[in-house]
Each structure stands twice: as C-alpha cells, then as structure tokens.
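The form predicted on its own is given below as one chain in structure tokens.
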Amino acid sequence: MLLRYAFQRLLSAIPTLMVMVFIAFYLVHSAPGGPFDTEKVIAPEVRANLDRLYHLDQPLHKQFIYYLRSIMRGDLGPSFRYRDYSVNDLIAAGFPVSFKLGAAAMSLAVIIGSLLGMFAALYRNSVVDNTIQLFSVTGIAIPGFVIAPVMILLFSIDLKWLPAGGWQIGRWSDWVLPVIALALPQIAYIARLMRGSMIDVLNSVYIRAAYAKGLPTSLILRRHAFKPAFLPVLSYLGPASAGIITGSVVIEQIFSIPGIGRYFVQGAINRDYTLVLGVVVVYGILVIFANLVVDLLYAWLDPKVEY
C-alpha cells in the first residue's frame, strides 16, 4: 500500500514538473536580451553558428521540444556563460552546499520552533507566551533579505564575532549566520502553529485524564501530546521546504555561499537559459520529494490516516 501510494504520487508529479518547466522556459525566453548580447561585438557568421549550435535559430516551440528531449535523458544542457562546464557539472558542484545549508536551517527551525510553541502553550497568557508571540510576529513580518544584512552588520562588522561571508569546509563559523537567517522566518511560523495545536491537544479529554491520574507533565507531553500537536507542523513542512529552498537563493548571494542559488541569480542576470532552467528543475524535484516525504511521515504519526 505504501509503495503503491508513493509510486502514484511520483507519477502524478511528472505532469506538474512538466508544466513548471514549460512556464519557466517561456518566462526566461520572453525576457529582453539573449545569452550573447553582453559579449563584445560578434561577427554575424559567428553569431549565426552559435545560434545554430544552441538551437536559438529555431522557433520557440521547437527549442522547448529540444530541451524536453534533453532533460528526459538527464542532460540539463550546456551553460552559455560557463563555457567549460555543463549545467549538470555546475549543479553537482553547488547542490551539496545548498542541501547542507537548507537541511541545517530546516532542522534548526523544527527543533527551536516546536520547543518555543510548546513553552508558549504551557505558559499561555504569561510573559513567556507574550514574548514568544512577539518574536513569532516579528520573524514572520521581516524577510530574510532584511535579517541577513542586519546580522552581518551586528555580528561581523560591529562585534567581529563571525565572518560576514564565505564558505570553507570544516569551519563551523561560516554556517552560523546564513543558517540562522534562513531559519528565523520558519521558526516563527512553526512556533505559532505548535502553540495553537498544543493548546488544543492539552484541552483534550485524554490529556486531562492523564493529568488526573497524576502523570508528570514531561511524560504527558512526550508520550501523549507531542505527536498529535506536531501534525499541523508536519503539514507545514512541505511548503516550508519550498520557502527554505527559495530563500536560500537570496541568502547564498548575500553570504557569498557557493551553492546553486548563486548560479540561479547569475544565470538570470546573464540570460543563461539552460542554467536557470536547470536550477528550476532541481528545485521543483526537491519540493515534490519533500511534500511526498511529509505525507508519508504524516501517516506514521497519525495511524488513522490511510493511503
């Protein structure tokens, strides 16, 4: 049953991915300019050869068919700007960094956000609850591209505690600011969701019965309250993964992190069609896979769910 459900979801994701590629393809090609417009003056015959090599001399619908055939073979095409590399090479080099950054930010957001929400629910209408709610509203309202420069100004320039950018393997200090900047909005959302869900669960009959039996609060939270209270948070993790992925594009650019977000920005600026589309395809696959994992985990936490 589980494998059949997962297989059906993956099959249904193929049309979604194709529509996403179709929209991205036409949006990228509709932008003014082209991949060779910023170069020095090119001889007409050289320009014609380049257009023929990359099928840019063909009508747009034929270019799209060529690109679909290419990605179906697992080939994301050559990069127009990074001449010695294919898009596969560039994504293979940047994806591990982006994945580690996103995974660290999501893990931090789930742990801190869940704990804050639980504390706010246990001490609701207190100073603790009001403080956590104030933090949540502020974190939701302020985007990451505002938080990141402020953190650099405070912790890197003024206090000189942490580096302002860069990414060296094994140097943990490079992780701190980008991971926190990427995780803060998600911590705020998760804390609010966990607070509301935990309040509903704590008011349930079986939780009141557990308190009446004299069970300690820590045991009640761990065994009886956490799983049902975490279900709304788990449902949010699918869209949150998309938020982490799209947010990492900006954060990587701000902190000079060599992930695929940097290639996406540079590809958009340079009209590198294949590079932008390759990043879109990879991001789309990640979001679809994250939503599938969330659905499977939902059934694990809630036995009443059937596939």
Contents of the next structure:
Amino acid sequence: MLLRYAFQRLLSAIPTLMVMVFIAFYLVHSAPGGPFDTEKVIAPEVRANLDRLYHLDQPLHKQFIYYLRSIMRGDLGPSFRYRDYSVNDLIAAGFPVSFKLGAAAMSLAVIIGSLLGMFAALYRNSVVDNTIQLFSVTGIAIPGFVIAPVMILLFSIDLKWLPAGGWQIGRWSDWVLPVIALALPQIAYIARLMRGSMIDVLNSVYIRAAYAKGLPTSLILRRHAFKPAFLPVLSYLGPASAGIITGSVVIEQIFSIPGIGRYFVQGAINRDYTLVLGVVVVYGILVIFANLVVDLLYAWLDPKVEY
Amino acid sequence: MSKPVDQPNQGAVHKDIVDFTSTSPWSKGWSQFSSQRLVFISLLLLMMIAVVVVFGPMLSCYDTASTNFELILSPPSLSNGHWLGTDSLGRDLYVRVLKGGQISLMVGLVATVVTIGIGVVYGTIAGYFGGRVDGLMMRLVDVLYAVPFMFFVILLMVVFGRNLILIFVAIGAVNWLDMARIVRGQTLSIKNQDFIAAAKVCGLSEWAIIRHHIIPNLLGVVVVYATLTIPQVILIESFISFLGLGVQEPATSWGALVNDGMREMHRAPWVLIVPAVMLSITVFCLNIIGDGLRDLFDIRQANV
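Next up, can you give the form predicted in complex with its partner chain of this protein, since the form predicted on its own came first?
Shown next: the complete complex, the earlier chain at its head.
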C-alpha cells in the first residue's frame, strides 16, 4: 500500500517539475540580452554560428522541446559562460558540497530544534522555557544573511577562532559558521513547533495514564510522547528543506563555498540559460524529493493517515 | 506553587515536571501579563522605529546619495553630523539607514496588501464553492507549495530589471499560498452558518453573499495573518536586496545595507551592525505583535 502511494506521489511529481522547468525556461529566455552579449563585439557570422550551435536561432518553443529532450537523457547542456564545461560538470563538482552543507544544517536543525522544543514544553513557564522561547522568537526574526556576517565579525575577525570563509577538504572548522548560519532560523522555528505540539501531547489523557502507571518521565517521552509530538515538525521539514536551499544561495556566497548555490544568481545575471535551468532542475528535484520523503514518513508514523 | 484542588490523584513524584492541568492561577496570570507586556513593548518600539524612519532623515543635513571622499568609513560621531558614521563612499549612514527603512517598511506594507488580495479572493472562492472547484484549486496550492519560490522571485528580478513595483508583485505572487489556505478554512466554517442560509433564502446572489457576508467575517483572521505576513515580506525583500537584485542605488533598503556593511565589516563594523540591528528589531517586533494578536483572537492555523 505504502509502495503504491509512493509510486503515485512520484508520478505526480513529474508535472510539478515540468511546470517549474517551463516557468523558469520562459523567464530566463525572456530576459533582455543573451549569453553572448559581451564587451567585445562578435562578428555577425560567428554570432550566427554560435546561435545555430546552441539552437538559439530557433523559435522558443522548439528550444524548450530540445531542452526537455536533453534533460530526459540526463544532459543539462553546455554552460554558455564557463566555456569547455558542461552544466553537468559544474553541478557534479558543486553539488556534493552544497548537499553536505544542507544536510548538516538540516540534521542540526531537527535535532537541536526538537530537543529545545521538548525541554521548553517539559519545563513550561519556567526560566528554561522562557529562555528557549526568547531564543526562538529572536532566531525567527534574524535572517541567515544577517547572522552570518555578524558571526564572521565576532568569531573570525575579533576572536580569530574560526575561518571567515573557504572550503578546504578535511578542515572541519570551515563547516561550523555556515552550518550554524543556515540552521539557526530553522532551529528556532522547529523549537517553536515542537514546544506547541509537545504541550498538547503532554496534556492528553494517555500521557496522564502513563504517569499514573508510574512510568518515569524519560520513558514516557521516548515511548509515548515523542512520536505524536514530532509529527507537526515532520510536516514542516518539506518547507524547511526549501528554506535551507534558498538560504544556501546567500550562505555559499558569504562564506565563498564552492557549491551550486552561487551559480544560480551569477548564472541568471550572465544569462547563462542552461546553468540557471540546471540549478533549478536539481533543486526542484531535491525539494520535491524531500516533500515526498516527508509525506511517506508521515504516512508511516501516523496511523491516522490513509493513503 | 498552589495546585488546583480538583486534581488530587496526581503523582507526587513528577508533579513538578509535568503539569497535567492548567497552570496555577498565579503563573498563568504572570505569563499572560508578561506576554502582553512584550507585545506592548514591541508595539511601542515599532511605532518609534516608524516615526524615526519617516521623520528622522529630515533632522540630518545629509542625503542618501552625496558622497564625501574626505570622510570614508568614519566612525559614528556627533561633531561632524554623521551620527552613525559613513559608508565606503563617504555617504551618511544615519540617513541611508532611515531611508532604507522607509523602503523596507513600504515594501512590507504594499506587498502584504498584494498577498492579502490574491489570497483572500482565491481562498474564498475555493472555500465557498467547495466540491470539485475546491479540490482543484487546493491541489494547485499543494503543487505550488513544493516549488522553491525564492528562485522565481530572483529570476523575475533579473528578467524585468529592478524596480519597486515588480518587487511588490513578485513577493505577493509568491506569498499568497498561506493566506489562501487560512481564508479557505475560515470560509468553510462560515458558509455553513445560519445567517448564510438566511441570505440565500432572501435570494441574494452568490457574489453578493461572498462580498457582504463572507469577506467581512474573514476580517479578523486576515488582519492577524497580515501582521504576520509583513515581517516575512520584509525578510524576502531584504534577501533579494542583499543579493544585489532589489532596490537600485542611490535608493537602498536594509537588506542592501547589510550587504554593503558586510564588505566593510573588518574595517568598519558599524556599517554592518546598524542596518542589521534595525532589520532584526523590526522583524522581531512585528512577529511578537502578530503572535500576540493571534493569541488574543485565539486563532489556530486552519491547516489541512
């Protein structure tokens, strides 16, 4: 049953992805200027040849069909700006970095966020709770691109504890600031969600029964309270992954991390059509996949869900 | 801590850890009072920020654009009139931060109006007509939820160049999904009430019912969620401006100023700190006020 549901959802992801590619394709191509508008004037014959090579002389809908066909084959096309590189090369080089960064931030956000929320709910209206709540309202209000430079100022420039940017293999200290900057808003939000749902769960009758039975608090939390309280957090993880991906566009720029986020803005400004579309396709697949995984986990964890 | 008398059977071991019933009257009263106090302080702070942002630039003799290469990155000082110092081009930071605030707040308000407009119309139609229309419309919303929208805002900005009106429309076009869901949920619960049936019996057309009976009753929810939308919108705008795709020089906004400040932060940290603090405090206050209003009206998100 679950497998059939997964299959159905996977099928319904295809039109979503198509719509995304369609919108992005027409948006990028309707921008004024093109990839070969450089300072240096190119001879018209050369220009015509280039246009022909990349199918830019064809009507737009034909170009779209060309593009769709090549994506189906798994080919994202050549980059217009980074000569000699295909978009596949660029993304293959940058994606592992972006993915590790995002996955680290996501795991940190889920673990710390739900722990904080749980403690806040357990010690409701105490100093602990108030501190956590203050932290989470503040964390939601301060965006990543503000917290990142402030952290660099503090920990890299003043205290000189951590590097201000860069990404060298095997140097763990490069990870600390970007991962925290990326995770912090999500930690704040998840903590808040978890607190609310945990309070609801702790007030329910079956938890009171568990206490009446004499179970210790830690066991009640682990065995009875955590799973239902985690469900709202779980359903937030789809949007959270989109948030982390969007955030990584600026965080990669701030910390000069060689991921694929920086290609997006630069590519869009340079009219590097294929590169921008490639990033949209990869990120689109990632977000859709994250949503799918979340829905499946939800269906698996919550016995009330029918599919 | 005094315990309510009607709960005699509570386990003595863990009563200090988990409180099954409501909290004691004292702590409840205190938490309500303190949360209201926080809302009140936020409201005051926000009003102060608004007043300073609107009228503050008039007090200074500088403007946003004029440069002074004698005084590049000069620290805050009272004597030369650059109360918050200058930036890397010798422009007065005080005026720039406040003028940038005008843009940020204005974008927040206008884009929220766009968001509300789209969300209310969409949500009411889906909720009121129900059935297949509703299923189809909400299915579309579900599909759109899966799309990383910031990317499309960025593409829109690149394609159509940077202008303020586009920012309003782009953000509104991206942000209406939540509003549509909430409005739809509320409409569903309103449309089954007796006064709607009465209106139908009186022979009112469906549009008249929507306009005169449904939408006015949505007002409370919409106002609450609008106050929660404003900070989101301000953050989106500052994100775009931070990437250098938002407002255009010499006009500026808090996001663009944070970006400027980041370039100079090792030499002149105040250029970063001032706009960063202003942006964060404003968003913080707006969030607190929105949450307070929501608690006051006791509205839960009408999700799924």
